[in-house]
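First, one chain by itself in structure tokens, the form predicted on its own.
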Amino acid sequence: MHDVAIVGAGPAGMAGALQLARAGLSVVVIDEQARAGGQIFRRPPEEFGVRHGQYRPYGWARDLIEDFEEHPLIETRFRQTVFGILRDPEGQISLAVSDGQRGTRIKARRVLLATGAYDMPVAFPGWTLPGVMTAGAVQSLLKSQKLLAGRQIVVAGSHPIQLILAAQLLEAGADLAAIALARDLPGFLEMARTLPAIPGNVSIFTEALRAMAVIARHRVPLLRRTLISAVEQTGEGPLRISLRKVDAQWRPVGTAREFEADVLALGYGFTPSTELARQAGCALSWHSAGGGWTVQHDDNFRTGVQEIFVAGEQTGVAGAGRAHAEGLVAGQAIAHSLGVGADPLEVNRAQALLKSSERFAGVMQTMFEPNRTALADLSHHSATVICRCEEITSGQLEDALTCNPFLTSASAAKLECRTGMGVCQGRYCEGTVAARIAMHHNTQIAQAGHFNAHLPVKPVPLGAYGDLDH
């Protein structure tokens, strides 16, 4: 048995693991990727012969990764999936883990969930076509494999990562046909509100300015208040991407403009990966600016399930800096819960980092919160696929809502028309389904709720169950 099992080797998971290992506790970290770093610090494969990737603007990332990989008390299990959290008759908690072929149970006194986030899906006519990709997928190919997803690219979204990605693509040799931002660039008053967030985060603002300079130098059209409308493709030709001018509430105000490209990279925000927390019985709260449903926790990042702590994007999508700080604080809290005290200087340092990162996170979340109703409205065409796994269309969902006037929750819609019952278990459709239910009944998205999560939270071979100790 380990003292602590950590799910996720991103900045939060690595920071928490180091705090615990330095306290003399045995730690095991499980991650689906081949190397530590998470999505934000995605690294090339070992076969490339390089240890590190590009971590700008996070200068602390290199030391964090090296310290994590070299600590003797940290056991790592990469390319393995945690597909459930179990509890035996004696009340002992354990993780159900699959390596793609077999399954095993990892018992631990405490569990830290640091599972990060994924790109928020947006359903619209043509979003299932090849070449329509999330910004994270395009960036992952570039970071880990040094590959461009396509030569001619349109970048569309509302999150600042779009500008960073655009600069990275341009520097890698891509040709950007356009960058479409659903919102306007920050005005004077908005920029003034960012001033309290600058201390401790200068490198992030500097990187944003550098990205804007790269975009300007390449003379890429930067379309403000412009929203994706639809995508079409004829045969094996390029994508025909329709972009439409919108007002401050993201409502269409003009005719669509068409662009041709190999790839459409979408980035309207991120969604916390809370499936394991849900399956384990942790309570959630709705926080739209923080990415949607987030895990409830106390000041020490302990959830309502006594043995389980959370850190990183599950508490609200806020970037690598805050994830790192939360990992430090959560690690110290877990150690304390196991009877091991922390160095007061380390505690003060972690709290200072957390406070600084929270200022930055609050500003970014407020400035770039997606308009979820406007995005869900893009899916209204009856033939638009809502649930990719089960191929449920917008028309089918609308029919179910019309024929069942008391169907008011996402889970009820799941039972009625199978949205969220496929391989992804609702990751791609939950947000759209909940928003559409809220629009249909003229209520808030939070009232539509979320899908329940069941074992397995991710697809694993059936044989993985047979290896678990009953």
Contents of the next structure:
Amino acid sequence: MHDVAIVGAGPAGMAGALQLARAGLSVVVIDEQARAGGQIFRRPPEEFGVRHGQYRPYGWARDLIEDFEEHPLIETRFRQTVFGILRDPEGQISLAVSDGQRGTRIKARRVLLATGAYDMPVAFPGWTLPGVMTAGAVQSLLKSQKLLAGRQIVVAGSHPIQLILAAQLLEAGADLAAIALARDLPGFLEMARTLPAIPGNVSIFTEALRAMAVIARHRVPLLRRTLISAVEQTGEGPLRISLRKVDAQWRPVGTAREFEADVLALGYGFTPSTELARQAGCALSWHSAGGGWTVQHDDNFRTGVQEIFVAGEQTGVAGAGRAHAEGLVAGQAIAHSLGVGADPLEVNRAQALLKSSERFAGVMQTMFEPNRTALADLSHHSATVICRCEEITSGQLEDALTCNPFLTSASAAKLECRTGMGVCQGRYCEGTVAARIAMHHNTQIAQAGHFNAHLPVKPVPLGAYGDLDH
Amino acid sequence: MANFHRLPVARGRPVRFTFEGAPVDSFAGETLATALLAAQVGAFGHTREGNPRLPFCNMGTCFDCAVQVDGRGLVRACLTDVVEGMVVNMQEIK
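Given the form predicted on its own above, I would also like to look at the protein as it appears in the form predicted in complex with its partner chain.
Time for the whole complex; same chain goes first.
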């Protein structure tokens, strides 16, 4: 039995683990990746002979990772998947964990969910073609595995991280055919006006400006107010990527321009990974600017399930600085709930970080909220795949909505036409399905609700299930 | 066809495994996804309608990179490190 089990070794999970370990509590941290850092600090594997990656502009990342890795009270389990949260008849909570073959239960007095976020999926004609990838995929292959995806790449999205990715790809020797940003650059000028006023966040702005300079030096076409519309491929030929000019509401104006590339990197925002919270019975709330469905919590980051706390992107996607601050505060709150008080200086420091990161997060979220209706509009063609696992098309979803006038929830759509029933368990179609239901009924996306999550929240071998009894 | 290539940095010792019966050369520390992409594999598997799939998210959430490893199905290539002698096959009908 551990005092605390933490899911996710990103900035929130590492910060929380350190607070708890420093309070003398035993901590186990489980993560699917090979090393600590989370998606934001993905680094090369140990076998490549380097300890650290490039964490710019987060100067504190290096110390956090080293302190985390070196603390004797923190046990880590990498390359393992938490596939559920269980409660035995005596009320004891435990995590169901698989290493890909066998399963184990990890009992703990408290659980901290710090599972982060993933690239927000956007369905459009051709989004399932090989070579169409998320920005996070292209970036993590580059940062961690030192693999460059494609000679010729198109980067399309609306999030400022797209500019940073573009600069990283250029510096690694890629040829960028185009960078398409759905919004206008004034978004970045607004950022310039706002961010320097927020202490501690100037370096992030500097990083975006640095990326702009790299892009300008390489003379890459930077297309503003331009949205992805379709991708086609003949045989094993290049991807033919159609980009379309849009207005301020992301509505198409004018005809599409076509670009050829090996890889298309998409980044329209991030979706919090809330499946474990859902499965455990934590309540969610809709916060579009925060990435969609977020986990409800109190000021101590405690969810409605009393042993379970959350920190990081699941409370609303707000970046590494915010996740780090939330991890500190959640760690202290968990320690307190187990009867261990924190050093008042540490508490003040954590609260100060939380406060400054809140302002920055608010600015970023408001400025770069994706236009969900415009993105869902890209899926309207009847042959467009909505559910990439079960290959359910837009036409099938529309038929289900037309034939069943009382079908008003994402869960009902899942039962009626199987969208969301595949191996990704709805992570890649839920947003599109909910937005399409809202458009069909002229209601809000939040009203369509979300899919429920059940054990196992990710597919695991049957044997891993059976092992839970032992 | 996608065109993935390794950047010239220090990697682990050579690791050889097979994909669909053909040998693939890789390096310790690489994931199966990296090794197969660098080998210019055109599909990690096919959907029930026969459409090819390559990695999409590279962070363990989408399952598009699923392969069969030593007879075990639905193994995410992006979260699996290469091991000498591994027998890897395409994941059919996801």
